[in-house]
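So this first bit is one chain, no partners, the form predicted alone, shown in structure tokens.
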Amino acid sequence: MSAHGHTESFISKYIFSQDHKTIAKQYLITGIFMGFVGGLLSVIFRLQLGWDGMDMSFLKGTFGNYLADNGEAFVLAPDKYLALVTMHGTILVFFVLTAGLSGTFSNLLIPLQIGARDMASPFLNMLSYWIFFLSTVIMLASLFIESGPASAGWTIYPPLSALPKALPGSGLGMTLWLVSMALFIASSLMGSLNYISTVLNLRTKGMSFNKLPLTIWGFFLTAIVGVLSFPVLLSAALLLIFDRSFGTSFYLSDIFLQGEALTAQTGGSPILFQHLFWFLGHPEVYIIIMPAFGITSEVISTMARKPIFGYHAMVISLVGISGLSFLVWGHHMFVTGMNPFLGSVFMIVTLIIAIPSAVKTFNYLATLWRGNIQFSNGMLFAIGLVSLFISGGLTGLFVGNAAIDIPLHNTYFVVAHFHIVMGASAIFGMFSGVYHWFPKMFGRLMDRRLGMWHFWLTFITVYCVFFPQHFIGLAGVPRRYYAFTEFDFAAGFVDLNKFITVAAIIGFTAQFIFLYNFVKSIFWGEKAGRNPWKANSLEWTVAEPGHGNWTGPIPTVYRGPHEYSKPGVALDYLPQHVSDEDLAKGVDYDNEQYVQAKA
């Protein structure tokens, strides 16, 4: 029975649900599945980099002869290697770190933390998930077609992506990639507009913007950035479809295909596509990392039992990052022949955006300083995010400088930088959120011992995989190459490549610990109380939420978020819904009866 007074069937409650909490679980489970697919693809091409020409007959049961070269041994074909790299990047960036992270926690937490019954449009919310799900099906289907998936890199630069006959991965696989991404963008826009409308219009009484938890600020600004930037990628994809199918030449000029000039398609420029792509591509970095920042802020404050250091500075830094993210896309294009003066402008703005990022880092460290730290699994991953963001952010100073970036561009230095600062950091934020809010999603706790094994194996192997790649990149080893054994300058890194591959395999295997812990805890985990972490945000005032969240009136907000260890207060946390009047009376707001009365 729902809060709206009608009985729900299994299909309406768990499949085509309009309850934001169920939709959050759907995003999470889909994101986890896509994460394992993307991780598996990376393990396959890492095996090729570690042991060039390795017999991969063990993959026949999964991929048939699709990945094999023409020889007798089952060796990964060079064009299929590029296809795996392309799909790995696409799946992890968009389907895991964008939809899996933001889709899960924006849906779960926005209504609960601002005091709303549901999203502004529950139907649109449901529609956004199922369009996203359809886009994942199309993207995965492209892995199994005869000509193979898209093979132009996750950035799908033309002319390789604009010419269907250029290579097998430029044909049907590229078309499916474009269709899938068009659906993905439509889904993202629906979700983002819903998140923005909900935050603006459905906050409970007393919940001003100054009292919003930092998680909501992260999700809210992420949604705004998505609404402004994703349509640009859609326009870039539409123009690419025109070039591929209708004979236009937005991106094509002076192209020779198998010795013949394409005289009908001239006058365009592939640089135009790069401008359009990176106008989304760099805000996309912050679409990925800002929700992780919001989650980390909440977890660190709760588990350090301290107010977040510099709440307003954190909000201003998020706003600054959101605005500046639209002004720095050109630093991805320093090697395109950009005017040096224009390059210097992009370089200056790129270095300026490091300031609000550094503010967040220093505030995290100040919050941790002398805190009464509780090392829950969520807290471990939150601290891991801070570590990775510092490590990856420092190398960003190198690639943001035009003079240094030009020789480092498209080397493994860049691979190491963005995998640490964006990929691994955001994944750690996602894991932190899953461990922290698992009791709210499923009413149970995840196993702490298994969570610690998961954290330490993941944390160590992430550094083992990506830290050495900085040195490979400084030596000039290019990324996306099928093998390095043919090059004298790169042959010296064969053993290091093997070490990286072994670390990647161990790190990927460690995620099965998380998967086992996740599934086991849903059914057999220790039952959690209403507020197992003694947190002070509104979602912990809901007992076992049905569709509609609170069974009675929504609590009124009287104070800001993150009020822990406040002088003169008996308990070390002060919930947002406890008034000064109740506090003066000395009420026991940790008492279950008081919580029920307020909710």
Contents of the next structure:
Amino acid sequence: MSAHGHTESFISKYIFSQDHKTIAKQYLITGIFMGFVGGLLSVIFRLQLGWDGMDMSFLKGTFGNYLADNGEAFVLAPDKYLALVTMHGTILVFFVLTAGLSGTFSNLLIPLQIGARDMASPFLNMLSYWIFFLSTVIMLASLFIESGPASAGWTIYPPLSALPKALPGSGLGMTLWLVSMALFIASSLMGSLNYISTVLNLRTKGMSFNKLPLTIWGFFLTAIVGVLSFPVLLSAALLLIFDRSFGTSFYLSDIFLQGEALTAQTGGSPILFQHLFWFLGHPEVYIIIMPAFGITSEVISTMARKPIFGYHAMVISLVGISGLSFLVWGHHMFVTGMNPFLGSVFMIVTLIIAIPSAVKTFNYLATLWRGNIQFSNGMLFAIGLVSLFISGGLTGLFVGNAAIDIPLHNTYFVVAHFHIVMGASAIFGMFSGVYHWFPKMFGRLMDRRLGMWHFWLTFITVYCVFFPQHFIGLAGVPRRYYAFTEFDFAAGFVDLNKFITVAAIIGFTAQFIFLYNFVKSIFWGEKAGRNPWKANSLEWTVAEPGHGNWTGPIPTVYRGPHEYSKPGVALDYLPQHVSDEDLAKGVDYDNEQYVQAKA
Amino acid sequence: MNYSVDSVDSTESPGFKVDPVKFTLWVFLVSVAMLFAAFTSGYIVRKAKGDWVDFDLPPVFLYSCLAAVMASIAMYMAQRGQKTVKKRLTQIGLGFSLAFGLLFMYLQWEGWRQLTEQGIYLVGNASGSFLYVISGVHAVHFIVGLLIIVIALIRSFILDNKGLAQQRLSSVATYWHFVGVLWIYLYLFFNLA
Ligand code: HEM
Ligand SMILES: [Cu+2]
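Having displayed the form predicted alone, please output the structure of the form predicted together with its partner chain.
All chains and molecules follow, beginning with the one already shown.
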């Protein structure tokens, strides 16, 4: 099979494609779709939070079983509120920010930036996408079943998840959740195996580890963390399946309801589940943010026309974060009755993680400092990430401290913390990547004005939605409650909740600007040319990539990826494939002919 | 000249000189190891909570350790056969790997049967449930190994010497040793933890 001058069928080219670039687009489009689904679910439950008891008859057609008739109106059923929260979290954490983000950019950029023709195993790569697709279909299908989808929260704590009788969604919905996630884990493992061996084995000549773009470092370490932590989630899920379906008592113990034993199981430990879950769960949050970090690093350096400040410090921070992320899971469990000494160990390690995180943010700021900043859409979102990560990281220091976390645990404070530091930050990283590499994916630029609108509306509404939640949490309002109107201590927040809901709806609506821009630009966007941002890394040496990427030999790498505005060099960028000799000869590497001769 | 995906040659990527298939297998095994690390740490956490019934492991599980060792030795013979281009030796080695592998599975089965005679079932105290689930998930991995060996054995009859030399026997062997050692670890764990 040769890359050029041979015809592939529609199916092998667009559907069961083994080309990493096509697979990246498949992940992206699936991820965007899931993002809209997850966002829509949150709009529905936000409406309930803003206007308790609101009439939701508009759900009747598709989601009639989510409604309850309270005599006056068709309101969202309380158990379906939990279902929506669960599916919102699951979809955004796993399907959008894990698979959508890593799947898109690891696939697109690893081969292109390290100088490889494809992944180590293109076949495994294709399989990874299609298994992911299947898991998506199953997860979505569970939204439509009569008893409703899983409702135990994205963390699926037992007993809600283990007792099929606990909630309507604990039955078939939970089973589908587990099946879908088992497939998801398999898919993510296949993807990660590929990313790791590609980065280690297929780098082009000269591409040593200290010349890797920070994107690649982010993807590579993410894949390693994934390979080490997802199997632990699998073990947790397997034991849960045994408890649910076969009657074992790993997690379930004697539960009595009105004097009647609900289960035959005795002696299980729900805390065991939390340990296993958070051993994945905490690394998972870094699985989400590290690719976003990688993207931001490259975008900020390129668009500030400056070398990234402290390349090595950035790499060491990523490595440190990856390692430490395995040692801090207990900070999600301070209130489980853990030995206070153990709690303080987890606390210290947790606060140590703040150091590499801070190093990264300071380095971003130092890179921006006095840069020749070009506010492309990608750059705006990258700066947005830095802002959000600082805001959310600071509250990490609060909840990371056991004494402060004990009253704050399970309140809206935590919701605010992780939505800002992870949810919104990583989404911003993803948008930054989409705007920045759209020209490499589709050969065209996205519309800049629409991108500005998208950025500002999203940025403002994200803060409007999540910042006030800190105060709600500090007042002790718990998360995952259906309504607060009945409680005196929370009733003061009724208006604030309405404000948040309105902001959330505006923010969600703003995403349609992005969608419109995305679709429109694929067909009618301004032609981008080979290297629209005048960037240094190897993907920009490829003109119109076919399968196999370079039509000639793969370029050799002579320098690091961030040589922007180098003193003594006429142009403000110096690509990785330009050798010192060529530079001394004064070749014009901006020129199309030069690139073609090299590639 | 035309470049294409499958013309990837090592001069284009002088990176890290390991066979990518073999390397991918190693990373995969690391993740399997994490799965069992999770199971066994879960075991410890659950045991520490109390409400835990101790029981003696049937001695057959020790014999299955021996069977796993023998199966690994046989696999080593098969690899020698491949290196020294002795087709017979490869076939004998693979044949014995398969035989000891089947013996291993029989012994596991026997062990589970004896456990039920002691009144220990999958459903009951978590100590027994853990044993069944962990050894069961191990057995699934072991059976995958058996299937791979069956394929390698069949191919050893079909292929000529040149084809045989290209078989990825060393990857098969890596997996096979891994599932063997994994069982020995689990056996020691159940006895000591
Ligand atoms: C500056 C360092 C950080 C510290 C010290 C920290 C600390 C914590 C602590 C102690 C909790 C548990 C709060 C509770 O449930 O009571 C927590 C929750 C959480 N954190 Fe962080 N965090 C930090 C950064 C991050 C980052 C970078 C992410 C993601 C990219 C993240 C994502 C989350 C998530 C998702 C949760 C909540 C999960 C849930 O209960 O549903 N955190 N954080
Ligand atoms: Cu955490």
